[in-house]
Every structure is written in C-alpha cells, then in structure tokens.
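Given as structure tokens, the chain that follows is alone and in the form predicted on its own.
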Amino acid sequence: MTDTITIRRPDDWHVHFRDGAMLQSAVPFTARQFRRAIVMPNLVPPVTTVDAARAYRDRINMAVPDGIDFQPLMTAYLTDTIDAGELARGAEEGVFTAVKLYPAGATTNSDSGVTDLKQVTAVLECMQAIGLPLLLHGEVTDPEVDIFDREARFIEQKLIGLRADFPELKVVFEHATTKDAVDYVLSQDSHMGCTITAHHLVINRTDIFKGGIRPHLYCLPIAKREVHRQALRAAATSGDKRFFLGTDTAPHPVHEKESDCGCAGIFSAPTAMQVYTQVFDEAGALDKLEAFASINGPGFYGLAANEGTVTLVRDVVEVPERVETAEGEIVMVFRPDAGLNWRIMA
C-alpha cells in the first residue's frame, strides 16, 4: 500500500469564485491546492469583454495569499452578440482562455447564455480559426426533459452536430456527469476533452436524498444514477488524456443553499485533492493521477504541465463543515461521508 505520491502540481480546469467578498474567500483556497484554474464568467453582468475579463483577473490576483505562485485563466460568456473580433483581441492579448458556453438558463447566472448555435456560428468559426476552446456546460433547457436526462439529450440534439460543423474547434465537455457523456468523449479525437468534479466521482443521486434532503449535494448537472458514477470513475481513472481535473468548485452563502429554492452549487476547492486523490487509491490507480490532475488538462490547453510538485501522506483528515467568509456568511465544504484519508503537506 502506498502511504506517500507525490506529483506535479496540478491545475483545476473549471472553478467559480464569484466576486466581493465571496471571492477573496473562495480564491485561496483554490490558489493553495493548484498553480492555474480555468475561471468561469458567469458573473452579473457576464465577462464578454478584455476589459471586464482583465479588471476580473486583477481581483482575483489581489485575492492570492502572498507567497503563492498561481495563475488564474480567464474565460468569456458567450452570449447571442458577443463580438467575435473581441474574443480574437483577447486571445492574441493573453487574457481570454477559453469561451463558456450556457445554454440560456441552464444554471446559475447563465440568462444570458446562447439561446441558439445558430446565433453564434460567426464565432464559432472564428474560434475554430485562431484555435481558442470552448467550454460546454451540457444540458438541454428544455423544461419538459427530465433533468436527469438533460445531458445525454444535449449530446444527442447539440453536441453531434457541433462537432460535425466545426470538427476543428476544440470542445470541453465540463464537469461531465453520465456514461453518455463518457462514451461519446472516447469516441472523438483529440479536439474533445473532458472534465471531471470530485463530487461527481463520490456522491450519485440517491445521496441527495439521504436521510432527508441534502441541499449542500445539489449542483447542476445534477448527480445522477450509480451506473453513471461508475463510468464516470472508470474514465477519471484510465490515464486516457481526453479526461482531466475540473472542480466546478461553485461557494454560496448557506442561507441561499438552505432555502426554499436552494442555488445549485458545491464548495470543494478546501478538499478537491483529497477527495480525487482518494478516488484513485479506491480504484488502485494512484499511478493515473498525475495525468488527471497534472498532465492531461495543460496538453488540451497546448501549455506545458507545471514544474513544482505536490505530496499526498495517507492520514486521517479533519475537514470544517462551514466555512467563514469577508462577509460572515458560511459555505459548507465537500467531503465524502467516510471522511478524508489523505493529506496535503505543507
């Protein structure tokens, strides 16, 4: 049994840190476990332009503890008018990543998401031509489709015909959450990627509903049935270089997770490392977990994979159930129920 892995230091390819005081709460904890994060822009207003995604980048540096080295990765909302000449100045310019892409309505902050690719194929080809990424958060809106079905209906109705109109662009299917999404991401080259939360890899639906209610359990996409935890941890797990870390870390204050109609988000950048790299021992695989967290993720992206490394010991972990943040509002962290076995060093 191996009781010590070191790795590269990883990078988190899909983080929410909100803004405010949120914010300079949520950003070092991220900052403390990875060197670079992949930053959504689904703010109010949305990040759609260099100067909203620069002074947004500048926030968040402001945020890192000193002595930190870390690099957040700015993305811009892709809306029905975004401008494609302004995605091509930020790219050229260093400032924008990646584009995210929501369809309108499918989770927090994502009413200004597309409401019809056709409304976006300009940008799409200009996106293709200068190689920049796109970043899908896979579900259909439509209110009569069942949420549990909600991702396999956007491969079938979105995805297929995306990836034959632009079989250049590069596509990240994000926080992957079914066997669906899983087969359909094996079965593409590599212009498709794929990530993956920790929350997703521990909790299936029924655990929502564990001895009541779990509103802290409840994100979009919604966890689904154990067949899909199982496909999802067989891909995380596979060394295969389409799959790579994605927290979709996503903090709220607990009065709006304990409400009548509770946001949809799951706070694990205190314990993501942990948690995946508890999966991977589980599953025998802690000789994969450098590529997940370290390898794959910077090849997508054409960037080279971090010098520094981290140490994981297998220890016996105390985890806060709540968290303080500037404003004295609580967020409560992931951990699985059996707890946490592994332990960053200092």
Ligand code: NCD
The other form holds:
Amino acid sequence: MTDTITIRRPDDWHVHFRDGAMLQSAVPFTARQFRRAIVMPNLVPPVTTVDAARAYRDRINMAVPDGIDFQPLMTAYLTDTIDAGELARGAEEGVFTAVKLYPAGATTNSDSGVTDLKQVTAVLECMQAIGLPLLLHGEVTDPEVDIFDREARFIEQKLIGLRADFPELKVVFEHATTKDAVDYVLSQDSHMGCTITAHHLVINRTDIFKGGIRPHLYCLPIAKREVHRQALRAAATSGDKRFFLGTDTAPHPVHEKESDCGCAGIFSAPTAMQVYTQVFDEAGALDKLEAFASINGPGFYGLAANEGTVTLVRDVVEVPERVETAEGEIVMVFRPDAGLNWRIMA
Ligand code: NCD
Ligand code: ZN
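Having seen the form predicted on its own, I'd like the form predicted together with ligand NCD now, please.
And the full complex, kicking off with our chain again.
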C-alpha cells in the first residue's frame, strides 16, 4: 500500500472567496493547498470590469498569509450588456484569465447573469478570437425543469448549440455532476475542459437526506444519483486531459445555510486535497492524481504546470468542523462521513 504521494503543486480551477471578512478567512485555506486558483466573480455587485477585478485581486493578495506563494487568477462575470472591448483589454493586461457565464437565476448571486446566449454573441466571438476561455455554470433555469435534470437539459438545449456556433472557443464545463456531462465532454475535442469538485466525488443525492436534511451538503448543481457519482469518479481518475480539479469551495455563514431557505454552497477549501487524494486512493488511481490536480488544468489554460511539490501522507486526521469569521461561523468544513485518512505534509 502506498502511504505517501508527492505531486507537483496543484491548482484549484474554481473557487469562491467572497469579499470582506469572509475573504480574509477563506483565502488562507486555499492558498495553503493550491499554488493558483480561478476566482469566481459572483460578488454583489459582480466583477464586470478590469478595474473591479484588479482591485479584487489586490484584496485577495492582501489576505494571503506571509511566506505563501499563491496567485489568484481573475474572471469576469458575463452579463447581457458587458462590452467585448472590456474583456479583451482585461485579457491583454493580464487581469482576466477567463469569463464566467451564469445563466440568470441559476445559483447564488447570479441575478445579473446571461438571460439568453443570443445576447452575448459578439462577446463570445471576441473571446474565441483572443483565446479567452468561457467557464459555464451548466444548468438551465426554467423553474419547470426538475432540479436534478437541469444539467443534462443545459447540455441538450444550450451547450451543443454553443459548441457548434463557436467551435474554437475554449469552454470549461464547471462542477460537472452527471454522467451526461462526462459523456458529453468525452465526445468533444481539446477545446472542452471540465472541472470536478471533491464533494461530488464523495456524496450522492441520498447523502443530502441521510438521517435528516443536511443543509451543508446542499450545493448547486445539486448532487445526483450514485450512477452519476461513479461516472465522475471514473472521469476524474482516468487521467484524461479534459478533466481537472475545481473545488467550487463556496463558504456561507452558518445562519445562511441553516435557515428555512438555505444557500447553496459547500466549503471544502481546508480539506479539498485530502479528499481528492482519498478518492484517488480508493479508486487505485493515485498515479493519476497529479494529472488531475496539477497538469491537466494548466494544460487547458495554456499555462505552465507549477514548480515545487506537495506530499500527502496516509494518516487518520481530525479536521475542525467550523471556521470562525468576522461575519459569523462557517459550518461545516466538508469531509466524508467516514472521516479523512490523508493529510498534507507540512
Ligand atoms: C456557489 C456560491 O455559493 O457562490 N454555490 C454553489 O452551490 N456552488 C455558486 C455556484 O458555483 O453555483
Ligand atoms: Zn462555483
């Protein structure tokens, strides 16, 4: 049995840092685990300008603990009215690494999102021309569509057409939760990437109701049936270049989770690499962990893989369930019910 594994330093291609007091608490967890992270722009108001992204990047950098080498990679929030010139300038000036598309109303802070892909044709043409990736929250928002079907419908109703109209546009299917998404990505060329969270590799939809309702396992896209979790595990641990690590760590204060209308989002930044390692270990695929965590993501984005390494050790560890912030506690930190059995070597 392998008891330690050393890989190149990993990156997280999907994080929510928030702002203010929450950002101060959230950033150090990600910075301790990852060398770079794609930072989602769903603040209130959303990050839609180069100036706003630069200022947000400065606030994140200020929250990185001393002595830690961490680089936030910024994204712009796509709206119906955003100007292609602003995105092009942000890319040119090294501020925007990608652009995030939230269908309006799909998830937390997505009210300013895109109402119809037709609204953003000129912007997508520009992004395709300059090689700026489009990151998708892949769910339809029609309230008539069952919540468990929204991802599959998005592929049929939006993504297939989008890929046909913009075949050279780099597209990331973020936080895939279905076999449908995995199969679709596998049918596509290297312009298509896909992130997979740690929690969707661990929980299925039944876990959300295990012994009672578990608000801390509620996120969007919501976890699906076991067959989908198995497809995600197979994809992540396959080594296939199109699949890479993106935690979608999304902290909310406890009063917003444990509420009669609780927010979507799972906070996994403190435990993410340990959980991924555990999943790859269970699959007998520790030899594929580096590809998923450290190689495939930079490859897709056209960046160099990180120098330096991180070592994980098989070890039973207790992880605090709560994190204090000036905005209230974050409960819970994500972990498998059975506990964690890998830790990051200091
Ligand atoms: C995210 C958040 O809280 O910002 N929530 C979530 O459940 N993943 C938004 C998102 O990525 O959908
Ligand atoms: Zn997200």
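Since we're looking at a predicted model, the values are computed, not measured. Basically, rigid core = biggest C-alpha set you can superpose within 1.5 Å across the two forms. Positions refer to the first chain, counted from 1.
Comparing the forms between the two forms, the C-alpha position of residue 22 differs by less than 2 angstroms, with the core used for superposition. Shown in the overlay between the two forms, fitted on the rigid core, is a CA shift at residue 330 of 2 Å or greater.
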